[in-house]
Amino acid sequence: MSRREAGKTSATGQERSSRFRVVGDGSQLGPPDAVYREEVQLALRNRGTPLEGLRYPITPAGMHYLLSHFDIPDVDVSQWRLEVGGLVSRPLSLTLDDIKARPSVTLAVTMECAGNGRALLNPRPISQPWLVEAVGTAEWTGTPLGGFLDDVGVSKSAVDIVFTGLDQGVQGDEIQYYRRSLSVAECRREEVLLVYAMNGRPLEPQHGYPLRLLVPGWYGMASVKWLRSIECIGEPFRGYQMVGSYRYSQSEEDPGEPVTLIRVRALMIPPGIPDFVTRTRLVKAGEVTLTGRAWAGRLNVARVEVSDDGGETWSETELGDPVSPYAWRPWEYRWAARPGTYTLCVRAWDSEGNGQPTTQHWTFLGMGNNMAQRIDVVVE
């Protein structure tokens, strides 16, 4: 059954077709003031990280940020197994006690959607309405990949890694698992884990049970969740959730360049206290501590700055060590708050000089934003 098929059974799916121009992938395009019934509703199915809880340098994980594409799948453990064949010499097919026998890893990761800040550009996707808070950090508890490869022997003509989900579901007019590849090389990084536990207790059904995989330093599309295969194949892999989404392209006819590492951003709590719907934040005047995170994929943090007068201006703050070589790291900043109105800001560079941007770069499918946050604040 096609996308198009499936919306001729409902009013949304009649009214989409004049509100929305459809693009390849399924999403559409809409206004940046509008809020429509199918954002709501992804929205509802998914959740972002509170800004409050960036004062946790652990993410609990009731906070943690969480995209589902498709519906959580029910799982009886029992009956699951992992298979892993394909251009291999041994194939394996383990329950998940065979793989929690296996020497275990922790390791503290900070994950983001590539979707972050989707919200924020205008004319935007219409698809996860993510405005800044698709980030977490937790401590994943599993084994590394790499041991698993060498038990059954990769051939040396295999090229990629291909990571099936038992998550099913309809996309880009095509029936699909939710499936992602790696080239073998990618696959053998001490760090790729296949994680069962997170912040020390079993996963939770919402975040990939009984098993998922764990890339550090990419954006989450590529950490795959609730494992059934790894599928060992000798040439590229050309699934829609590779070559149909998760692309920096600029129309519907570019192909663009394939999302991967996280880009570096920093993030502040907010200040003060909220207004129930703006979210705009009052202050007290005098001395206030600003603070937050900051990361960059594979890369270190090399500074953060913070402006009040909306980007004109900057100043950089005090940096604190990351929980992990693959978690954020906290920042701090003193300012001097006087009555008035301000938009403040922050930003951070990476160890290679990449920076955030100040103005929304655009994409097609809405990736990798990662521009400066603003949070308005009135002090008095």
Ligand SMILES: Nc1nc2c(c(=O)[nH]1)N[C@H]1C(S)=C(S)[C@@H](COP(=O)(O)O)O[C@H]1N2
The other form holds:
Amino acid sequence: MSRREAGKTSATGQERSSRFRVVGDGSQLGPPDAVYREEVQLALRNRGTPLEGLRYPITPAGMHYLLSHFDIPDVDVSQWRLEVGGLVSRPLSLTLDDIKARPSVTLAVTMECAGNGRALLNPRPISQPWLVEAVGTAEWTGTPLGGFLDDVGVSKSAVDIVFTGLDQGVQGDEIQYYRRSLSVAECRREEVLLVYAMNGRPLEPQHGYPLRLLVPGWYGMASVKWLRSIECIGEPFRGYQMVGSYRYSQSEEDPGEPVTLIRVRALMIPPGIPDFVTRTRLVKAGEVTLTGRAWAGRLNVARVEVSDDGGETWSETELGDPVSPYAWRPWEYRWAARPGTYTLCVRAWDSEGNGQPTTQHWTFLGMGNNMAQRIDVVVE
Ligand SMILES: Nc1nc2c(c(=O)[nH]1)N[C@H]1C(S)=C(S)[C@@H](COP(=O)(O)O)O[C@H]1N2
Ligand SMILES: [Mo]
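Starting from the form predicted alone above, please write out the structure of the form predicted in complex with the ligand.
Below is the entire complex, every chain and molecule, led by the chain shown above.
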């Protein structure tokens, strides 16, 4: 099978008309009932954080969402090296112990996938079908990238730094290693780290063992896992994951704008108890404390509001302190629940006045849809 066929033939043998597919007709909000086998296949590999996991300020590693485009690579750490090269005065080949011997920092960071909200779109792009659960907060330990770059002597002519993972696959008809770049200026921000531990333990294989990049405030795609090399280059990097994906575009032809920082979002821990299949909530009448968390990438969360009538009217919630400058903060609201059926909604506003929309923010690749969360509740 050619690489083009690998991207065109689905598990069910269906032919695809293009690299990308979109399903649904746009006539209704919410996904059409039929889900593709490929979406289930991706969802089983790339789990979301169960929403009740939002109760923990630091998400337990086993509950943190996952997104890996290709396979989790097999790494023998005794053979593994981080290769640092390109426009630097001292190219290096480093062991994990070399990196661990450097100054270390631990930082709590809320990471969110840029595709979070994708499966709520109509029409729906076929890819990892996130509803709203592609977010987690971990305590990451590693060494600041900026100091590391000083030590290797990045040339003044360097523009971008390219981070390459050990994971290889086919995407958009291209055989590739997962590879993303950042500008030298972004790389020098103090919160950007090369990390080898998560929640006080070595990275688990699925989270990037032995070493990953961590770019707080950016959507997750910037935080390259399973690092094999860091290369400084003199022109903007145009790899597939920069120009072919992670764009806010309206069609396959539209280059759009690059996806960068995390947009404001709040989530609610679904109250009461769930129906097994539909996840509709059953709540006892009386005062119910609604809680959840909100984040805004590099910005602060200024306000969180809830609605019990599907977004017609909103009430302000009480905010708790952020876990760190790059992590979510809790919110709380006392809801007088009277018997009936409700659609609870929550939305947040960042410190620059950006709020979450109540209707979908549609893009061709399903990026950055931070539409307010909705939860159906029956109060008895
Ligand atoms: N090498 C590599 N790094 C990667 C990815 C990948 O597929 N390969 N996925 C990215 C995406 S899209 C996200 S959202 C985050 C997810 O990190 P996690 O799986 O540790 O939660 O990793 C990023 N880093
Ligand atoms: Mo992602």
